[in-house]
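Consider the single chain below, provided in structure tokens and representing the form predicted alone.
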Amino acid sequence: MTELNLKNIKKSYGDFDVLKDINRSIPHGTFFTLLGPSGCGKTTLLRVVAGFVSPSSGAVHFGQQDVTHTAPHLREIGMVFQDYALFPDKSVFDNVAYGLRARKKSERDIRNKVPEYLEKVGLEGFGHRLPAEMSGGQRQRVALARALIVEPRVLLMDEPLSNLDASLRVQMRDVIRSLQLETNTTTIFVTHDQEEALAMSDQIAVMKDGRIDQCGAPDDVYRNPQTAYVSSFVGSANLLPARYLGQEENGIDTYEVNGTRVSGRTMSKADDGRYLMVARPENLGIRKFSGPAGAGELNGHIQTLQFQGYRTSFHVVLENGADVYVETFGETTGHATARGDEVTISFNEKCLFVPEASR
């Protein structure tokens, strides 16, 4: 059982702080994703956990063991890199066996165990091949088998799917998640792809400027973003300036947005009184224009639309020039369907309000 604890982790290079006071406890068996754009500190944090980078301050604990100053090869980790990092002159069998041989396992054990793990990743019978004779997805499976065969306390994965095409990424994320659940290995997965994070994770930590901006289960992070940054990075969101009006008798907050009254939830208080409304495209209504907009509605016209089978995406320009994006699913009866059509957008109580400063 390996619970991973990050305690007050900081990392600085000169005057530049790459990581700023990271505190997080990751329960045993959790698939934990570090999500964020390039430069947010996610890979540096992964390398601190691996032991490739020493923190400027703070501690890393595997269970009760402080491994902050323990060498990487003594931490009992498995590592899967973005570029696979396979030995080009070694066969698939020998690549997967490398960690076992480094741990002085018997050749009998190796002969028994390597085929077992090649079968787990769908590469039964590929042991004799060289990496150059395999596709990108197959090489990534080899790297995964090599990392898991040593039965690591913690599995670390640094953007392992970014070099694969779209269909292979979907296939490999299913393979990775299935094996992680089967082995119940505590896993840290680094990605900038929010779809990967939402599809695979038990917990997502959204990083910004060396800090964790929000952490939680995928559906919670998506449905209850605490900041404008999280709402726009995890999924897509319309962000419109809002002015707080007060609270209704039922406890629902009300705001003025572009001249209309909109109800919703306030996620956190803005010290300066400046808010943004967060409205997911799928939570907005759209109908053909039939007269002046009512409460919770705004008029505009369709700038562009994209029909994608089960989904239709609308780019609407409101009367004041603001852009709003709407998504509808299934039949489009009752919707305007041509560029330039006048429409009315309706907002509902699924709208959220966050401080403008959290953008």
Contents of the next structure:
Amino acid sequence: MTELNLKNIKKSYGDFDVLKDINRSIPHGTFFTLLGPSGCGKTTLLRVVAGFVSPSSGAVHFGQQDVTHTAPHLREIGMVFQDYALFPDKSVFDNVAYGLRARKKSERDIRNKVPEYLEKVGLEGFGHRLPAEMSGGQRQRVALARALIVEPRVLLMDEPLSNLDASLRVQMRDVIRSLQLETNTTTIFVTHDQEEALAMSDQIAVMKDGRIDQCGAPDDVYRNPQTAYVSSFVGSANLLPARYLGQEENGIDTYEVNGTRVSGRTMSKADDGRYLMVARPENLGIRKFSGPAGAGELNGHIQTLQFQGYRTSFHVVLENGADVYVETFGETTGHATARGDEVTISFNEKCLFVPEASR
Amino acid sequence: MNRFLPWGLLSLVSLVFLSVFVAYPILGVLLRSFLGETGGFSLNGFLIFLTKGQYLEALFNSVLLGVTVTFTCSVVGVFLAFIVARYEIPFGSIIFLLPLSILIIPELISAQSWIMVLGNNGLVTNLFKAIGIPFPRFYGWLGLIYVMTLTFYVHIFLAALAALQGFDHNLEEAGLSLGTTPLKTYFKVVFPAIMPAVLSAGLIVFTLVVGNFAISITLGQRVPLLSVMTYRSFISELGGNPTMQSTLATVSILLVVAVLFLQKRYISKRNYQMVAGRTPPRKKLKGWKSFLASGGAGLIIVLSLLPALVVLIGSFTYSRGPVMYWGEFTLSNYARIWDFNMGVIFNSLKFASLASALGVIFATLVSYLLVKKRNVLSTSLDYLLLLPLTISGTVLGIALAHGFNSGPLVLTGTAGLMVLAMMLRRLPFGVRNAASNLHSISDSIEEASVSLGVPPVRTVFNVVLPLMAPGIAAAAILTWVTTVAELSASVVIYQAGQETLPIQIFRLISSDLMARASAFGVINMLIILVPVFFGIKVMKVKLFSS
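Starting from the form predicted alone above, please write out the structure of the form predicted together with its partner chain.
Let us now look at the entire complex, which starts with that chain.
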């Protein structure tokens, strides 16, 4: 059982702090995703866990064992890289067998185990091939088998899907996730792709400037973003400046947005009183203009619209010039469907309010 | 600190090695040029250099020769590259022999063969004499420029060819579509784009010409040149006052440093990023144009390869003293080698294999340290590795001979110094080759191996070295080729009994014994050719990939 503990991890290069006090406990078997834009420190954190980067301070624990000063090759990890990092001069079989040979396993064990893992990743019979003779998706499957066959205490994956094309990426998500569940391996997965993170993870840590901004299950992070940054990085969000008015009798907070009253949940208090309203495009209503806007409504006109089959996306420009994006699903009859149409946007209580400073 | 070991220790060892065998001797040369007769500080050497006409004349001649040959090489090289890149010529497939020709035919043998054809007793000279037409004197400017052009144009040809083949044809069509004529398009669009590559190669040619020893001394008897004068001052002053030779060496170092500075400052900045485009199809030429293109290209190729043929025939030709009896064949030139001079061949083989092995091991190690394991010592290592580039073989020889003839480490006169000199001359190139090789190996490959439980040093042997192997093989062959042909440094430091093939050839040429020199030349070329052939054909090594 390997519970992974990151304790007060800091890393600086000169004056630049790449990681600022990371604390996290990751239970055994968790698929844990580090999500963030490039430069947020997610890869550095992964490499701290692997041992390729030593933290300026703090500790990494695998279960009861403090591995902070353990050399990477003694940490019993498995690693999958963005560029696959297959040994190009070795066959698929020898690539997968590499870690077993390093562990001095008998050739008989190796001959039994390698085909088993090749089968797990759907590559039975490919053992004799060289990496150059395989497609990107197949190479990443080899890399996955190579990392998993040593039964690592922690599986570390650094943007493993970014070099693949879109449809393959979706397919590989499934391969990775089901193998992870089958082997019940504690996994840290680094990505900048929020869709990937939402689709695969048990836990997502959204990182920004060397910190974990928010950590939680995918649906929790999506539904309850604590900051403006998380709301717009995970899923898309309309962010409109809001002013706190007060609480209604039922305890629901009320804000003024573009001159209209909107009520919703306040995710965290703003010290300076300046808020942003977070409105997911699919949580907004849109209808043809039919007179002055009421409470929780704003008027505007359709700048562009994209019909995408099961859904339609609208880019609406409000009367004060602000841009709002709205998505509707299924039948669009009854909605405004032409460019330039005057429309009314309605905000419902699913709208959230976060401090403006948390952008 | 266990993370610093073992790479830090290896960096330190490399640094010490380069400091002792490169920095220290070169520094010695520079310092000695400021040494007076009595041992104190003095600018006497430079004063003599500036006031005695012969030294300034030599400097002027060297620069003039450098500029002239760079220009002629550019004309020939760009012309040939253009024809090869753009037009179908009947013998296009043998073009690949050209880069080989500079490897296989050492410049000394090139100079020798042209003396045999155009020199005082040359084939063509005598032919002209026989029919009563006066033939211009070959020794001097004419011979220097002619032979150096034919020897060095390949550098510019290869650079220009690579630039032309990487040139995006769409740009040219863009020029045409905007209304410029085809000829104008060449001058306005194509030439400016390949110019940086040509200029960089041109500067290399310039430094090669200025530092050149073999051709300069065999053909330039009447033209005082810096490199020759440096060598002569060493030969005549050995054991005497070293100030003048050090001053001459310092001047030639400064000259090359100035050129390198120019390169860094102006040319490297003008390298255009070219989107890898489609190369234009080769056009078929008709009529006089075809005649001109294929004739011109053919002539250059024939002249480049002719020396090998001349020397081959010469080696089987009967001679008495300097007089060659062309048409009368004999094996006696080889028989003499068999009877008396096998030691020369063994010397060459021994020194070159030691220098190649040492050089390749050191270059592989240092390039790995520089590319993959950078630490506080790396920058110093980078600079130390540039040092051998700033000095010609002659200066290196003088620096080593003086640096190690007294003090704690006496090497002058030992075979070790010969090996060292040969190894050091090629080292910067070896490191550059190996480094470019390493840059293409992603760091994650090593990390993958380490993550799977293999310790870092074993990872290098398991994963990195197999991937570097083709590059190492190429570097080994190239080092071998240049060390077997090395003359300028070894001729300065060799002692009786340490003669190599080029030294022996050089001495025979000096005595005008061309037939015997030819036999040694053929053996020298064979020793070069065999591993090159083996590498390309059997091991499929790409010698010219970088």
